[in-house]
Every structure is written in C-alpha cells, then in structure tokens.
Amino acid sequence: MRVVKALARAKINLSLDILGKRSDGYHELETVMQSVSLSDELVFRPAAKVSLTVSDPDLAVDESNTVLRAVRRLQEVAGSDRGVEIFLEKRIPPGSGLGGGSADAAAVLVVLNRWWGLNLPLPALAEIAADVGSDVPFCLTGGTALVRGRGERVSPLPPLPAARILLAKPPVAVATAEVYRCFRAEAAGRRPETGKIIAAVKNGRIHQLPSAWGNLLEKVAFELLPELAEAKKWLQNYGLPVLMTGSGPTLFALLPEGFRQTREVRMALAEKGWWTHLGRLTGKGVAVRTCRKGGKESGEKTAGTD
C-alpha cells in the first residue's frame, strides 16, 4: 500500500491592492504572492471512506474544512464516491493570512488528481481550486506570481532568489471578513507599485521590493490591532523590511544578509506571546513524496504544468 506525503507550502503578499467591489460581492484584487518554505505535512493513505484527522485539536474536521471541501470537489469530478484517509500536520497558523488553509487544498487536488487517475491538466485543476477557495489556484503551483480577480487569475513570474525572512504572528486573531468589512478605499493610504514590484522580481532585485510593495489592508487591520503597527515600528527600527501579508495579523521581515539579531528579536516577541518563524522564499507550492514498502520516500515531485 502506497503513502503519500505532501508539503503545503504557505505564501506571503508581496503586494496587495484592492482595485473595488465586484458584483458578487468579493473585492477584486491585484497582489504578487510569494511561496516560503514554512509548509503544513498531509499524509495521505488508500481507504474506502473520506476521513481526516488533524494534529491541531482545535480544527474543525467536518466539511468546513478546506481540505475536505477539495475532496468533495473531486469526488464530483471523478463521479463517484471514493476514499481516502489523511493527516494533517498543522504546522501554519490558523487565520494567520499565509494561506495554510488554501495550501492544504492545493495539496490535496495535486495528489488526489494524480492518484485517482483523473489527470486533469492544471487550468482544469485551477478552476476547480477558485470553487475551493480564492488563494487555492495560487497554491498549487506556488513560487513567484501576480494573481488577479477574486484569486483565480495566476500569472507565474520569475523566481526570486531564496532570501530569509522572519514571520512574526500576535497572539490575538482579526477576522478576514471584518477586515474586508472596515476596508475603505479612500483611506487606504499609499497604494503599492504593482509594476515596479514586478520589474523588481524579474530583474532578481529583491532589494528594491520595500521601496514598492504595500498592504492596502494594513491600515484597517493596524485600527483594529494597534498591537500590529507597534511592531510593525519595532522591527523597522532593526532596519528591516516589513510588510503585513494578507489581511493580517502576521508581519513578515525580509532580513539582509548578515543581519546578525534574528534571535534576539524571536525572543523579544516570544516574552510577549508571539509566534515567529525563520525561513525562506521558496519557488515551490506542493511537494510531493510516494512512501514505498518499509517507508523509504521516492523523492520530491512538484506540482506543474504536467
């Protein structure tokens, strides 16, 4: 019996617009997303029923969970009912704005896809993933893009080169929907430089992305988590880079080559409660691995046009 592991890797914005409201009532977006390595691990085994288990007591598991509703899309699509038992190691924070969620359902339409032979080709895949959620078309390929619409519009750039970063999430949460809700166009503040961060990304100019990049959902999450814009100021003080991605609460830091204080500033914000990571930008989005008989793994395939 085979088992097949998959990393879901999480995304930061490295720009975020909002260009108004569409008719059906979701914002139309414009934002270069970006793949770091931090990445949740599903596991996956051949069963007659759908089942999941997570290692994070506190999800949900019934059908509000994004990894089952991917499931039960395909299930539509191959018409019929066939199972399969996964594992979920959560290792991306809940309501973070990474898009674990999204990852994870990417995850599970890559695999699901190649191990019930449906086969489908990636824009069949992508349409399916914009039913699932709006970052899931994003994440099954990962790396480096523009994504427009509600999320369903992916055009890959060229990867950016594997620089660290520090995430740095609050102990207190701010819901998307509220987020969306106080967000008000003409008091947004400064718009990002879409043009001239996509320039940046193919000329492998990393260095010149803070001059462009914004959040336009920064400033209504900073209102509603005055916590935020604090530490938003404090790291900035370090001379680092930070952006809000998502719609919040974590901050990300693009951190310079030599940057010698990284453990100092982890352990400042784990005394108040805060979760970081130190990682990498990373030109994957799905990772998988087939477990053979006595477990030895086959070796890392990704997700792609294939």
Ligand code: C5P
Second form
Amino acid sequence: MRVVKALARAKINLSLDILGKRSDGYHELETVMQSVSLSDELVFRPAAKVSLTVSDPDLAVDESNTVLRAVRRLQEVAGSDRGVEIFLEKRIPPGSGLGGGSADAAAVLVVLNRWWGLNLPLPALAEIAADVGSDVPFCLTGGTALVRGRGERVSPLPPLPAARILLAKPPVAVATAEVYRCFRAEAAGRRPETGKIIAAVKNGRIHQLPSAWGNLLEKVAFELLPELAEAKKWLQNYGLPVLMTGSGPTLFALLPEGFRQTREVRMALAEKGWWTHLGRLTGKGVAVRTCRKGGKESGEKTAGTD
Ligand code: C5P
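I would like to compare: after the form predicted on its own, may I see the structure of the form predicted together with this ligand?
Below is the entire complex, every chain and molecule, led by the chain shown above.
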C-alpha cells in the first residue's frame, strides 16, 4: 500500500501592486511571488472515502477548508468519486498572508492528479487551482514568478539564491477580504517598481530588491493593526529590509550576510507574543515523496524547479 507525502511551501510577495478593481469584485494584481522553505506536510493514504485530519484543532475541517475544496473540484472535473485519507501537519500559521491554505490545496492537486491517474496538464490543473483560491495557481509550481490578474496568470521567473529570511507574525489576525475591502487606490502610497524587481530577479541581485519593492496593501493593514507599522520600523532600525507579505499580517525581512542579531530580534518579538520563523527562499512549490508502507521513501519528485 502506497503512502504519499507532500511538502506544501509557503509564499511571500516580493512586491504587490494593485492595478484596479475588477468587474468580478476581485482586484487586478501585479505581484512577484516567492516560495519559502516553511512548509505544511500532507500525508495521503488510499481510502474508499474522502477524509481529512489536521494537526491544528482550531482549523476548520469542513468544506471551507482549501484541502477539501481542492479534492472536491478534482473529483468534479474528473467525474470521479474516488476516496483518499489526508493528514495535514500545519506549520504555516493560518491567516498569515503566507499562503498556507493555498499551498495545501496545490499539494492536493499535484498529488491526486497523478495518484488518481488523471494526468491533467498544468494549464488545466491551474484552472482548477484558480477556482479554489487566488494564490493556488502560483503554489502549483512555486519558485519565483510574476503573478497577474486575480492570481491566475503566472509567469515563472529565474530562481533566486536561497537567501535567509525572517518571518514575523503578530498574535492578531486580519481577514484578507477585509484588507482588500478597505483598500483605496488614492490613499495607498508609493507603488512598487515591478519592472525593477523583475530585472533584479533576472540578474539574481537580491540586494537590489528592497529599493524597488512595496506592498500596496501595507497601508491598509498598518491602519487596521498599528503594531505592524511599529514592528516594521523597529526591524528597520536593525538595518533590515522589511515588507509585509500578501494582505498581512506577516512581515518578512531579508537577512544580510553576516547579520548577527537574529536571536536577539526573535527573542524580543517572542516576548511580545509574535511568532517568528527563520527560513530561506526556495525554488520549489510542492515537493512529493512516495513511500511503501513500512518501507523507505523513494526519491523526491518536485513540481517546480530546484
Ligand atoms: O481567492 P481568495 O479566497 O484567496 O481571496 C480572498 C479574498 O481576498 C477575496 O474574497 C477578495 O475579497 C480578496 N481578493 C481580491 N483580489 C484578489 C485576491 C483576493 O479582492 N486578486
């Protein structure tokens, strides 16, 4: 009996620009997304029915869960009622702007597309992904990409070096829909220079990113959660380039080579109840391992580049 394990990697937005409001109520985005080493783990086992268990008891295990939504969409498209037992080890904090739910859904689509023998090509899988959530199409392949539209137009960019990053999330949440709802283009502040970001990515010049980056949702999120603005300033006083990811509330900092105060920074944030994580940029979205029950894991199959 086969068991399949998948790592579903979180994402950050190296820039996030909003070009306007769409007729479907969503916002037209131009964003550079980047996979990071922080991941959830999903374990898939054969079963007659669909079931999901989650390590985090606070997480809803109903049809609002992106994992189950992805399974159902795949069943509908394939006209199949095949089952699967899924265990989700949650390590990406929910509601953090790190795309955890989207990464989980992407892992489900990648694994079951193969496991159920559907073998849908990537464009067809990406269409299903977009149905599940705006960030899911990116998470299917991951790495570094320019993402446009509602999130469904994904253009891969060359991989960046595995630079170290610090993720920091306050002990408060803010709903994505609420942040977008409060967004006003005229009051959003300086827009990111996406062309410069893309050029810096293509040249592998990570240190050039911060002078061009920006997240148009920062101002709204900072108004809703003033401690975010304070924390950003505080981190910047350490000489760190800092940006909010997605609709927040997680901030990320690019750690320069030789930065020695990581421990001090993490301890100070932990004292205020913040969650922190030390990770790296990665070129992988979903990484899949197949294991024989009681046997060894076979080689890693990866969607996305190394
Ligand atoms: O698609 P997803 O469920 O991730 O989006 C959550 C919410 O974020 C949407 O209901 C919408 O309010 C907002 N959103 C948006 N424009 C986007 C992506 C998300 O307005 N491009």
